[in-house]
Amino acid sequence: MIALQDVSKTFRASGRDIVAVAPTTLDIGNGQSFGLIGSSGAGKSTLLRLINRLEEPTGGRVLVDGVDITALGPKDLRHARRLLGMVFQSFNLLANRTVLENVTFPLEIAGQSRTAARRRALECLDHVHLADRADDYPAQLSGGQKQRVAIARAIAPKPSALLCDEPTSALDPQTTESVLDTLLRINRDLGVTLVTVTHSMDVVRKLCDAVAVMENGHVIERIDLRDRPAVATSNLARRLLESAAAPAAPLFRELAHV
(Lines of atoms letter the chains of each structure in order from A and count residues from 1; the text may use other names and numbers.)
(Lines give C-alpha, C1' and ligand atoms only; values in the text may rest on other atoms or scores of the structure.)
(Ligands and ions follow the chains in the order given, each with its own letter.)
Protein backbone atom coordinates (compact mmCIF):
# COMPACT_ATOMS: atom_id res chain seq x y z
CA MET A 1 0.00 0.00 0.00
CA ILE A 2 1.03 3.59 -0.67
CA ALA A 3 -0.01 5.82 2.22
CA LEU A 4 0.34 9.59 2.13
CA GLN A 5 -0.02 11.14 5.58
CA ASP A 6 -0.43 14.94 5.58
CA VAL A 7 2.12 15.23 2.78
CA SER A 8 2.68 18.76 1.50
CA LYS A 9 4.97 20.73 -0.79
CA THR A 10 5.66 24.46 -0.66
CA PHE A 11 8.00 26.27 -3.05
CA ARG A 12 9.72 29.57 -2.33
CA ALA A 13 9.58 31.98 -5.26
CA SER A 14 9.96 35.74 -5.54
CA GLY A 15 10.11 36.07 -1.79
CA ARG A 16 6.86 34.26 -1.08
CA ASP A 17 5.67 30.74 -0.38
CA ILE A 18 3.67 28.96 -3.09
CA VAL A 19 1.70 25.92 -1.94
CA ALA A 20 1.90 23.30 -4.69
CA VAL A 21 0.36 20.52 -2.58
CA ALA A 22 -1.59 21.26 0.59
CA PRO A 23 -1.40 18.67 3.40
CA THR A 24 -2.82 15.54 1.80
CA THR A 25 -3.76 12.16 3.24
CA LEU A 26 -4.45 9.42 0.71
CA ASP A 27 -4.26 5.61 0.64
CA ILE A 28 -3.70 3.63 -2.57
CA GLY A 29 -4.23 -0.10 -2.23
CA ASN A 30 -1.94 -2.85 -3.46
CA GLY A 31 -2.76 -3.81 -7.04
CA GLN A 32 -4.99 -0.77 -7.57
CA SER A 33 -4.94 1.38 -10.70
CA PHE A 34 -5.33 4.88 -9.33
CA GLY A 35 -5.60 8.19 -11.18
CA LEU A 36 -4.59 11.71 -10.13
CA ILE A 37 -6.61 14.14 -12.20
CA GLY A 38 -7.19 17.87 -12.36
CA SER A 39 -6.59 20.89 -14.54
CA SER A 40 -3.09 22.18 -15.31
CA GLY A 41 -1.38 23.49 -12.18
CA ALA A 42 -3.60 21.56 -9.79
CA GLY A 43 -0.57 19.88 -8.19
CA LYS A 44 -1.05 16.33 -9.40
CA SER A 45 2.43 15.81 -10.93
CA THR A 46 4.04 17.30 -7.83
CA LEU A 47 2.02 14.96 -5.63
CA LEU A 48 3.10 11.99 -7.74
CA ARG A 49 6.77 12.97 -7.44
CA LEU A 50 6.46 13.29 -3.67
CA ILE A 51 5.76 9.55 -3.50
CA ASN A 52 9.29 8.61 -4.59
CA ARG A 53 10.89 11.85 -3.35
CA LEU A 54 11.82 13.19 -6.75
CA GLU A 55 10.29 16.19 -5.00
CA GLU A 56 11.19 16.51 -1.33
CA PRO A 57 8.09 16.92 0.86
CA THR A 58 7.83 20.06 2.96
CA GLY A 59 5.90 18.08 5.55
CA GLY A 60 4.18 14.78 6.23
CA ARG A 61 5.14 11.17 5.50
CA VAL A 62 5.01 8.73 2.60
CA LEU A 63 4.84 5.02 3.39
CA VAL A 64 5.29 2.34 0.72
CA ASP A 65 4.60 -1.20 1.88
CA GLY A 66 5.14 0.04 5.43
CA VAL A 67 8.49 1.71 4.69
CA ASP A 68 8.65 5.42 5.56
CA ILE A 69 10.19 6.82 2.37
CA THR A 70 10.49 10.28 3.87
CA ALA A 71 12.77 9.03 6.66
CA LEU A 72 15.34 7.30 4.45
CA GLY A 73 18.90 8.39 3.81
CA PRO A 74 20.34 8.50 0.27
CA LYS A 75 21.49 4.85 0.11
CA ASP A 76 18.25 3.39 1.48
CA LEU A 77 16.21 5.76 -0.68
CA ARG A 78 17.94 4.47 -3.83
CA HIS A 79 17.04 0.94 -2.79
CA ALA A 80 13.42 1.89 -1.97
CA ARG A 81 12.99 3.57 -5.34
CA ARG A 82 13.37 0.18 -6.97
CA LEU A 83 9.92 -0.53 -5.52
CA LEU A 84 8.59 2.53 -7.36
CA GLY A 85 9.10 2.41 -11.12
CA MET A 86 8.64 5.72 -12.93
CA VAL A 87 7.23 6.31 -16.41
CA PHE A 88 7.60 9.83 -17.81
CA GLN A 89 5.84 11.63 -20.63
CA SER A 90 9.11 12.12 -22.53
CA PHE A 91 10.37 8.48 -22.45
CA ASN A 92 13.92 9.45 -21.26
CA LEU A 93 15.63 6.65 -23.18
CA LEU A 94 19.40 6.64 -23.72
CA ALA A 95 19.92 7.36 -27.43
CA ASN A 96 23.33 5.66 -27.63
CA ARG A 97 22.09 2.40 -26.09
CA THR A 98 20.03 -0.29 -27.77
CA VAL A 99 16.53 -1.12 -26.58
CA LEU A 100 17.91 -4.09 -24.65
CA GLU A 101 20.68 -1.98 -23.10
CA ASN A 102 18.17 0.66 -22.03
CA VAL A 103 16.20 -1.97 -20.13
CA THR A 104 19.27 -3.59 -18.58
CA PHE A 105 20.62 -0.21 -17.41
CA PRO A 106 18.83 -0.01 -14.00
CA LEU A 107 19.64 -3.66 -13.33
CA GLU A 108 23.33 -3.11 -13.98
CA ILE A 109 23.31 -0.10 -11.64
CA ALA A 110 21.70 -2.35 -9.00
CA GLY A 111 24.63 -4.77 -9.33
CA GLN A 112 23.10 -7.62 -11.34
CA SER A 113 25.37 -9.63 -13.57
CA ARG A 114 25.21 -8.93 -17.30
CA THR A 115 23.70 -12.37 -17.92
CA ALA A 116 20.97 -11.98 -15.29
CA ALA A 117 20.21 -8.41 -16.41
CA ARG A 118 19.92 -9.47 -20.05
CA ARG A 119 17.61 -12.36 -19.16
CA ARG A 120 15.32 -10.13 -17.09
CA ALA A 121 15.35 -7.38 -19.73
CA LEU A 122 14.26 -9.81 -22.44
CA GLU A 123 11.42 -11.00 -20.19
CA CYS A 124 10.25 -7.40 -19.78
CA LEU A 125 10.53 -6.63 -23.49
CA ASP A 126 8.50 -9.73 -24.23
CA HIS A 127 5.84 -8.51 -21.80
CA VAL A 128 5.51 -5.22 -23.73
CA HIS A 129 5.65 -7.08 -27.08
CA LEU A 130 8.99 -5.61 -28.17
CA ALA A 131 11.44 -8.51 -27.78
CA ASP A 132 11.99 -8.46 -31.54
CA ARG A 133 13.31 -4.87 -31.31
CA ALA A 134 15.93 -5.60 -28.64
CA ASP A 135 18.88 -4.69 -30.88
CA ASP A 136 17.35 -1.51 -32.30
CA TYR A 137 18.12 2.01 -31.07
CA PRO A 138 15.46 4.44 -29.79
CA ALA A 139 15.69 6.55 -32.97
CA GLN A 140 14.36 3.55 -34.93
CA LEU A 141 11.19 3.32 -32.83
CA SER A 142 7.83 5.05 -32.93
CA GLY A 143 6.67 7.15 -29.97
CA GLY A 144 4.49 4.36 -28.65
CA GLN A 145 7.28 1.83 -28.95
CA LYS A 146 9.63 4.17 -27.07
CA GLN A 147 7.10 4.47 -24.26
CA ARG A 148 6.70 0.70 -24.09
CA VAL A 149 10.49 0.35 -23.82
CA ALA A 150 10.38 2.91 -20.99
CA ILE A 151 7.69 0.79 -19.31
CA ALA A 152 9.82 -2.34 -19.73
CA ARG A 153 12.75 -0.51 -18.14
CA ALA A 154 10.53 0.64 -15.26
CA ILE A 155 9.30 -2.89 -14.44
CA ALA A 156 12.72 -4.54 -14.84
CA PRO A 157 13.63 -4.18 -11.12
CA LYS A 158 10.27 -5.81 -10.23
CA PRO A 159 8.67 -2.78 -8.54
CA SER A 160 5.50 -3.06 -6.51
CA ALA A 161 4.17 0.17 -8.08
CA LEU A 162 4.54 2.22 -11.26
CA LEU A 163 4.23 6.00 -11.07
CA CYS A 164 3.11 7.28 -14.48
CA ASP A 165 3.28 11.01 -15.23
CA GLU A 166 1.11 11.77 -18.28
CA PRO A 167 2.36 8.59 -20.00
CA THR A 168 0.26 9.05 -23.15
CA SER A 169 -0.06 12.82 -23.56
CA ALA A 170 2.62 12.93 -26.31
CA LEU A 171 1.02 10.09 -28.29
CA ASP A 172 -1.69 9.85 -30.94
CA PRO A 173 -4.96 8.05 -30.04
CA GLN A 174 -4.10 4.72 -31.69
CA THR A 175 -0.67 4.62 -30.07
CA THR A 176 -2.21 5.59 -26.74
CA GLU A 177 -4.36 2.46 -26.86
CA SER A 178 -1.31 0.19 -27.18
CA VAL A 179 0.42 1.88 -24.24
CA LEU A 180 -2.71 1.69 -22.07
CA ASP A 181 -3.13 -1.99 -22.97
CA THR A 182 0.47 -2.55 -21.85
CA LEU A 183 -0.11 -0.81 -18.52
CA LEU A 184 -3.33 -2.76 -17.97
CA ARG A 185 -1.53 -6.07 -18.52
CA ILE A 186 1.15 -5.07 -16.04
CA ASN A 187 -1.49 -4.15 -13.48
CA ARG A 188 -3.64 -7.25 -13.99
CA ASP A 189 -1.06 -9.92 -14.80
CA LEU A 190 1.79 -8.81 -12.53
CA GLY A 191 -0.27 -7.18 -9.78
CA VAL A 192 1.73 -3.95 -10.02
CA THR A 193 0.00 -0.92 -8.49
CA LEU A 194 -0.44 1.95 -10.96
CA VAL A 195 -0.61 5.62 -10.01
CA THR A 196 -1.25 7.72 -13.11
CA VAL A 197 -1.39 11.47 -13.62
CA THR A 198 -3.59 12.31 -16.61
CA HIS A 199 -5.78 14.98 -18.18
CA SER A 200 -7.59 12.48 -20.37
CA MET A 201 -10.96 10.96 -19.54
CA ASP A 202 -10.20 8.23 -22.07
CA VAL A 203 -7.18 7.21 -19.98
CA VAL A 204 -9.26 7.29 -16.80
CA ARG A 205 -12.02 5.24 -18.38
CA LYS A 206 -9.64 2.60 -19.70
CA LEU A 207 -7.08 2.40 -16.91
CA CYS A 208 -8.34 3.57 -13.51
CA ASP A 209 -10.57 1.96 -10.91
CA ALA A 210 -10.39 5.01 -8.63
CA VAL A 211 -9.30 8.64 -8.92
CA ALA A 212 -8.41 11.58 -6.72
CA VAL A 213 -9.56 14.93 -8.09
CA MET A 214 -7.14 17.80 -7.41
CA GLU A 215 -7.73 21.54 -7.50
CA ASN A 216 -5.32 24.30 -6.40
CA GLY A 217 -3.07 21.83 -4.59
CA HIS A 218 -5.90 20.13 -2.70
CA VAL A 219 -7.42 16.69 -3.17
CA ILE A 220 -11.05 17.76 -3.22
CA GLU A 221 -12.57 14.35 -3.78
CA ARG A 222 -11.81 10.66 -4.18
CA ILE A 223 -14.11 8.62 -6.43
CA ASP A 224 -14.32 4.85 -6.73
CA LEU A 225 -15.12 4.30 -10.41
CA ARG A 226 -16.14 0.70 -9.75
CA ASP A 227 -19.26 1.97 -7.99
CA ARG A 228 -22.35 1.91 -10.19
CA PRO A 229 -23.28 4.66 -10.33
CA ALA A 230 -20.14 6.46 -9.17
CA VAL A 231 -21.04 9.35 -6.88
CA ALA A 232 -19.40 12.79 -6.78
CA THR A 233 -20.12 15.74 -4.53
CA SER A 234 -17.97 18.58 -5.92
CA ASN A 235 -18.80 20.47 -9.12
CA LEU A 236 -15.46 19.49 -10.64
CA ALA A 237 -15.95 15.80 -9.91
CA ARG A 238 -19.52 15.87 -11.17
CA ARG A 239 -18.25 17.30 -14.44
CA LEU A 240 -15.78 14.42 -14.53
CA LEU A 241 -18.52 11.84 -14.23
CA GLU A 242 -20.59 13.60 -16.88
CA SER A 243 -17.63 13.51 -19.27
CA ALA A 244 -17.12 9.83 -18.45
CA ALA A 245 -20.55 9.12 -19.91
CA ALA A 246 -19.60 10.75 -23.22
CA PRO A 247 -17.40 8.70 -25.59
CA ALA A 248 -13.92 10.04 -26.31
CA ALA A 249 -14.50 13.07 -24.10
CA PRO A 250 -11.41 15.11 -23.20
CA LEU A 251 -11.48 15.52 -19.46
CA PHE A 252 -10.39 19.10 -18.91
CA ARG A 253 -11.35 20.85 -22.13
CA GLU A 254 -13.97 22.90 -20.29
CA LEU A 255 -12.97 22.55 -16.66
CA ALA A 256 -10.58 25.49 -16.51
CA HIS A 257 -13.51 27.78 -15.73
CA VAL A 258 -15.20 25.60 -13.11
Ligand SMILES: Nc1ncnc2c1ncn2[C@@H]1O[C@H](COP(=O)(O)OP(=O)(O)OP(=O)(O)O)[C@@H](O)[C@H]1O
Contents of the next structure:
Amino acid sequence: MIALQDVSKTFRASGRDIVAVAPTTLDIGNGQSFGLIGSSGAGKSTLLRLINRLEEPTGGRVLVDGVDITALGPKDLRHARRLLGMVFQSFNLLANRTVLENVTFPLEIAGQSRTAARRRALECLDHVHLADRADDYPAQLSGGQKQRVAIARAIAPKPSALLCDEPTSALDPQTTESVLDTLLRINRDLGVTLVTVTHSMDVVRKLCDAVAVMENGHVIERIDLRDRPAVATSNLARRLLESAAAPAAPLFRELAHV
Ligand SMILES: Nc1ncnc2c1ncn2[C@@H]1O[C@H](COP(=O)(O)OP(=O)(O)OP(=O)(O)O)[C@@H](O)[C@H]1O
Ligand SMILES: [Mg+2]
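In place of the form predicted on its own, the structure of the form predicted in complex with this ligand is requested.
Next comes the full complex, this chain leading.
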Protein backbone atom coordinates (compact mmCIF):
# COMPACT_ATOMS: atom_id res chain seq x y z
CA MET A 1 0.00 0.00 0.00
CA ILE A 2 1.16 3.50 -0.86
CA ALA A 3 -0.11 5.99 1.70
CA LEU A 4 0.36 9.70 1.15
CA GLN A 5 -0.28 11.62 4.36
CA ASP A 6 -0.58 15.38 3.96
CA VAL A 7 2.33 15.28 1.55
CA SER A 8 3.15 18.55 -0.18
CA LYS A 9 5.72 20.20 -2.44
CA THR A 10 6.48 23.88 -2.86
CA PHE A 11 9.13 24.97 -5.35
CA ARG A 12 10.96 28.23 -4.92
CA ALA A 13 11.74 29.75 -8.31
CA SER A 14 12.76 33.32 -9.18
CA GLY A 15 12.09 34.46 -5.64
CA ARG A 16 8.53 33.18 -5.42
CA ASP A 17 6.87 30.04 -4.12
CA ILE A 18 5.06 27.67 -6.46
CA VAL A 19 2.77 25.22 -4.70
CA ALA A 20 3.06 22.23 -7.05
CA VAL A 21 1.31 19.86 -4.63
CA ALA A 22 -0.82 21.15 -1.75
CA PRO A 23 -1.08 18.88 1.35
CA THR A 24 -2.52 15.67 -0.10
CA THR A 25 -3.74 12.50 1.56
CA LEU A 26 -4.27 9.50 -0.69
CA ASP A 27 -4.18 5.70 -0.32
CA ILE A 28 -3.31 3.41 -3.21
CA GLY A 29 -3.95 -0.25 -2.45
CA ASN A 30 -1.62 -3.12 -3.28
CA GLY A 31 -2.32 -4.53 -6.71
CA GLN A 32 -4.39 -1.53 -7.73
CA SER A 33 -3.94 0.23 -11.07
CA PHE A 34 -4.29 3.88 -10.18
CA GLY A 35 -4.49 6.80 -12.61
CA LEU A 36 -3.57 10.44 -12.05
CA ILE A 37 -5.20 12.89 -14.45
CA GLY A 38 -5.55 16.63 -14.70
CA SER A 39 -4.54 19.54 -16.87
CA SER A 40 -0.94 20.53 -17.61
CA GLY A 41 0.80 21.98 -14.56
CA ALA A 42 -1.74 20.48 -12.13
CA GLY A 43 1.03 18.73 -10.18
CA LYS A 44 0.68 15.13 -11.42
CA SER A 45 4.36 14.47 -12.15
CA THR A 46 5.42 16.13 -8.93
CA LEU A 47 2.98 14.02 -6.91
CA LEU A 48 4.24 10.85 -8.64
CA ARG A 49 7.86 11.79 -7.95
CA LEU A 50 7.08 12.47 -4.29
CA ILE A 51 6.20 8.78 -3.93
CA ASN A 52 9.80 7.62 -4.46
CA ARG A 53 11.31 10.91 -3.26
CA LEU A 54 12.71 11.91 -6.63
CA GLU A 55 11.20 15.13 -5.29
CA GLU A 56 11.86 15.86 -1.63
CA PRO A 57 8.51 16.64 0.03
CA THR A 58 8.12 20.04 1.67
CA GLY A 59 5.83 18.46 4.24
CA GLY A 60 3.94 15.29 5.12
CA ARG A 61 4.82 11.61 4.86
CA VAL A 62 4.85 8.84 2.27
CA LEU A 63 4.52 5.25 3.47
CA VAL A 64 5.20 2.36 1.12
CA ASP A 65 4.26 -1.05 2.49
CA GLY A 66 4.42 0.51 5.95
CA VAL A 67 7.89 2.00 5.47
CA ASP A 68 8.07 5.77 5.97
CA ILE A 69 10.02 6.70 2.83
CA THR A 70 10.30 10.30 4.00
CA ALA A 71 12.23 9.32 7.13
CA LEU A 72 14.95 7.24 5.43
CA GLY A 73 18.62 8.13 5.11
CA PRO A 74 20.34 7.87 1.70
CA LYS A 75 21.33 4.20 1.99
CA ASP A 76 17.95 2.97 3.18
CA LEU A 77 16.23 5.17 0.60
CA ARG A 78 18.22 3.55 -2.23
CA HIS A 79 17.13 0.19 -0.90
CA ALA A 80 13.47 1.21 -0.54
CA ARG A 81 13.44 2.65 -4.07
CA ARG A 82 13.79 -0.89 -5.38
CA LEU A 83 10.18 -1.31 -4.28
CA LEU A 84 9.22 1.47 -6.68
CA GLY A 85 10.11 1.08 -10.35
CA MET A 86 9.79 4.08 -12.62
CA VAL A 87 8.74 4.34 -16.27
CA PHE A 88 9.21 7.63 -18.15
CA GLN A 89 7.67 9.09 -21.28
CA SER A 90 11.11 9.27 -22.90
CA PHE A 91 12.18 5.68 -22.04
CA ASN A 92 15.61 6.77 -20.66
CA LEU A 93 17.48 3.74 -22.04
CA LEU A 94 21.27 3.72 -22.22
CA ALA A 95 22.15 3.95 -25.92
CA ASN A 96 25.57 2.31 -25.63
CA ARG A 97 24.26 -0.77 -23.82
CA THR A 98 22.35 -3.64 -25.40
CA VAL A 99 18.75 -4.35 -24.48
CA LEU A 100 19.91 -7.08 -22.09
CA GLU A 101 22.55 -4.83 -20.53
CA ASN A 102 19.97 -2.11 -19.99
CA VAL A 103 17.85 -4.53 -17.98
CA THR A 104 20.77 -6.01 -16.01
CA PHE A 105 21.98 -2.49 -15.12
CA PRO A 106 19.85 -1.90 -11.98
CA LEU A 107 20.51 -5.46 -10.83
CA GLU A 108 24.28 -5.04 -11.10
CA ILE A 109 24.04 -1.77 -9.16
CA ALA A 110 22.07 -3.65 -6.50
CA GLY A 111 25.00 -6.08 -6.21
CA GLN A 112 23.69 -9.14 -8.07
CA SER A 113 26.20 -11.41 -9.82
CA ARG A 114 26.41 -11.19 -13.62
CA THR A 115 24.87 -14.63 -13.97
CA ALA A 116 21.94 -13.92 -11.66
CA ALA A 117 21.36 -10.51 -13.24
CA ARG A 118 21.41 -12.02 -16.72
CA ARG A 119 18.97 -14.75 -15.77
CA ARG A 120 16.54 -12.30 -14.19
CA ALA A 121 16.87 -9.84 -17.10
CA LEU A 122 16.03 -12.52 -19.65
CA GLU A 123 13.01 -13.52 -17.56
CA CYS A 124 11.80 -9.89 -17.61
CA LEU A 125 12.47 -9.49 -21.33
CA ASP A 126 10.47 -12.64 -21.89
CA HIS A 127 7.66 -11.07 -19.91
CA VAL A 128 7.53 -8.07 -22.27
CA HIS A 129 7.93 -10.38 -25.31
CA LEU A 130 11.36 -9.06 -26.27
CA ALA A 131 13.71 -11.89 -25.28
CA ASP A 132 14.65 -12.31 -28.94
CA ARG A 133 15.93 -8.71 -29.06
CA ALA A 134 18.28 -9.06 -26.06
CA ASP A 135 21.46 -8.40 -28.06
CA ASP A 136 20.11 -5.44 -30.05
CA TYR A 137 20.81 -1.82 -29.15
CA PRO A 138 17.95 0.59 -28.25
CA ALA A 139 18.39 2.46 -31.56
CA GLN A 140 17.36 -0.71 -33.41
CA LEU A 141 13.95 -0.80 -31.67
CA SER A 142 10.63 0.95 -32.26
CA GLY A 143 9.29 3.38 -29.65
CA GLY A 144 6.91 0.80 -28.22
CA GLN A 145 9.66 -1.80 -28.01
CA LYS A 146 11.94 0.71 -26.26
CA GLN A 147 9.23 1.39 -23.72
CA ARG A 148 8.76 -2.34 -23.15
CA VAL A 149 12.52 -2.66 -22.50
CA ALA A 150 12.19 0.22 -20.02
CA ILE A 151 9.33 -1.67 -18.36
CA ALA A 152 11.43 -4.85 -18.21
CA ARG A 153 14.21 -2.83 -16.56
CA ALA A 154 11.74 -1.33 -14.10
CA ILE A 155 10.34 -4.72 -13.01
CA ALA A 156 13.72 -6.46 -12.87
CA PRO A 157 14.37 -5.62 -9.18
CA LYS A 158 10.89 -7.06 -8.34
CA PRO A 159 9.24 -3.79 -7.25
CA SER A 160 5.86 -3.80 -5.56
CA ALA A 161 4.80 -0.77 -7.60
CA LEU A 162 5.58 0.91 -10.91
CA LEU A 163 5.33 4.69 -11.18
CA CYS A 164 4.60 5.60 -14.79
CA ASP A 165 4.76 9.21 -16.01
CA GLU A 166 2.89 9.45 -19.33
CA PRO A 167 4.29 6.08 -20.47
CA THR A 168 2.55 6.18 -23.85
CA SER A 169 2.57 9.91 -24.67
CA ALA A 170 5.44 9.53 -27.15
CA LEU A 171 3.75 6.63 -28.96
CA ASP A 172 1.16 6.23 -31.72
CA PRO A 173 -2.21 4.66 -30.77
CA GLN A 174 -1.34 1.16 -32.01
CA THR A 175 2.00 1.03 -30.22
CA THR A 176 0.26 2.46 -27.17
CA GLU A 177 -1.94 -0.66 -27.13
CA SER A 178 1.07 -2.99 -26.88
CA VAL A 179 2.59 -0.98 -24.04
CA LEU A 180 -0.74 -0.86 -22.16
CA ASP A 181 -1.17 -4.61 -22.65
CA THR A 182 2.29 -5.11 -21.16
CA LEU A 183 1.51 -2.90 -18.15
CA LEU A 184 -1.83 -4.64 -17.63
CA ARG A 185 -0.19 -8.08 -17.61
CA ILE A 186 2.37 -6.86 -15.09
CA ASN A 187 -0.44 -5.60 -12.89
CA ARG A 188 -2.67 -8.66 -13.25
CA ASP A 189 -0.16 -11.51 -13.51
CA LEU A 190 2.59 -10.21 -11.23
CA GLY A 191 0.35 -8.20 -8.87
CA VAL A 192 2.50 -5.08 -9.28
CA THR A 193 0.68 -1.89 -8.26
CA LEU A 194 0.57 0.72 -11.04
CA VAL A 195 0.41 4.48 -10.59
CA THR A 196 0.07 6.09 -14.01
CA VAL A 197 0.02 9.77 -14.93
CA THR A 198 -1.74 10.32 -18.23
CA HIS A 199 -3.55 12.85 -20.40
CA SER A 200 -5.46 10.15 -22.23
CA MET A 201 -8.94 8.96 -21.34
CA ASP A 202 -8.20 5.84 -23.39
CA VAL A 203 -5.28 4.98 -21.15
CA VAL A 204 -7.43 5.45 -18.04
CA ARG A 205 -10.25 3.34 -19.46
CA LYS A 206 -7.97 0.52 -20.50
CA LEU A 207 -5.53 0.51 -17.60
CA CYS A 208 -6.94 1.98 -14.41
CA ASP A 209 -9.38 0.76 -11.78
CA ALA A 210 -9.31 4.03 -9.85
CA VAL A 211 -8.34 7.56 -10.72
CA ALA A 212 -7.54 10.82 -8.94
CA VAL A 213 -8.19 14.16 -10.61
CA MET A 214 -5.71 16.97 -9.87
CA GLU A 215 -6.22 20.68 -10.28
CA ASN A 216 -3.83 23.45 -9.18
CA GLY A 217 -1.88 21.13 -6.89
CA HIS A 218 -4.97 19.64 -5.25
CA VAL A 219 -6.52 16.20 -5.66
CA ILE A 220 -10.07 17.40 -6.20
CA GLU A 221 -11.65 14.02 -6.75
CA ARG A 222 -10.99 10.30 -6.51
CA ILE A 223 -13.16 7.79 -8.33
CA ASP A 224 -13.31 4.02 -8.18
CA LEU A 225 -13.96 3.02 -11.78
CA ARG A 226 -15.11 -0.47 -10.82
CA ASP A 227 -18.06 1.01 -8.95
CA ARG A 228 -21.04 1.17 -11.26
CA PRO A 229 -22.48 3.68 -11.48
CA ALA A 230 -19.63 5.82 -10.20
CA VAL A 231 -20.54 9.42 -9.43
CA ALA A 232 -18.34 12.30 -10.52
CA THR A 233 -18.32 15.91 -9.40
CA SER A 234 -15.48 17.43 -11.44
CA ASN A 235 -15.93 18.08 -15.17
CA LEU A 236 -12.95 15.95 -16.04
CA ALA A 237 -14.20 12.94 -14.10
CA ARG A 238 -17.71 13.37 -15.47
CA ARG A 239 -16.37 13.25 -19.01
CA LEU A 240 -14.29 10.22 -18.13
CA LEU A 241 -17.38 8.34 -16.92
CA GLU A 242 -19.45 9.45 -19.92
CA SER A 243 -16.75 8.22 -22.26
CA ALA A 244 -16.54 4.93 -20.38
CA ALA A 245 -20.28 4.47 -20.86
CA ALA A 246 -19.94 5.11 -24.60
CA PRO A 247 -16.80 3.29 -25.67
CA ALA A 248 -17.31 4.05 -29.37
CA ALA A 249 -16.90 7.79 -28.79
CA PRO A 250 -13.61 9.41 -29.82
CA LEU A 251 -11.81 9.82 -26.51
CA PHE A 252 -8.21 10.31 -27.26
CA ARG A 253 -8.23 14.08 -27.67
CA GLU A 254 -10.44 14.91 -24.73
CA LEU A 255 -7.87 15.72 -22.10
CA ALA A 256 -5.73 17.77 -24.46
CA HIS A 257 -8.32 20.55 -24.30
CA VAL A 258 -8.66 20.74 -20.55
N1 LIG B 1 11.74 21.84 -10.57
C2 LIG B 1 10.76 22.76 -10.54
N3 LIG B 1 11.02 24.03 -10.18
C4 LIG B 1 10.03 24.96 -10.15
N5 LIG B 1 8.74 24.70 -10.44
C6 LIG B 1 8.44 23.45 -10.81
C7 LIG B 1 9.42 22.41 -10.89
N8 LIG B 1 8.81 21.27 -11.28
C9 LIG B 1 7.51 21.56 -11.45
N10 LIG B 1 7.28 22.87 -11.16
C11 LIG B 1 5.98 23.55 -11.20
O12 LIG B 1 5.06 22.82 -10.42
C13 LIG B 1 3.78 22.78 -11.03
C14 LIG B 1 3.35 21.35 -11.26
O15 LIG B 1 4.21 20.76 -12.23
P16 LIG B 1 4.08 19.24 -12.71
O17 LIG B 1 5.22 18.98 -13.63
O18 LIG B 1 3.94 18.37 -11.52
O19 LIG B 1 2.69 19.27 -13.50
P20 LIG B 1 2.00 18.14 -14.39
O21 LIG B 1 0.61 18.00 -13.89
O22 LIG B 1 2.85 16.92 -14.42
O23 LIG B 1 1.96 18.83 -15.84
P24 LIG B 1 2.12 18.16 -17.31
O25 LIG B 1 0.80 17.49 -17.59
O26 LIG B 1 2.35 19.34 -18.20
O27 LIG B 1 3.27 17.22 -17.27
C28 LIG B 1 3.90 23.62 -12.30
O29 LIG B 1 3.48 24.92 -12.00
C30 LIG B 1 5.39 23.60 -12.59
O31 LIG B 1 5.78 24.74 -13.28
MG1 LIG C 1 3.91 15.93 -15.93
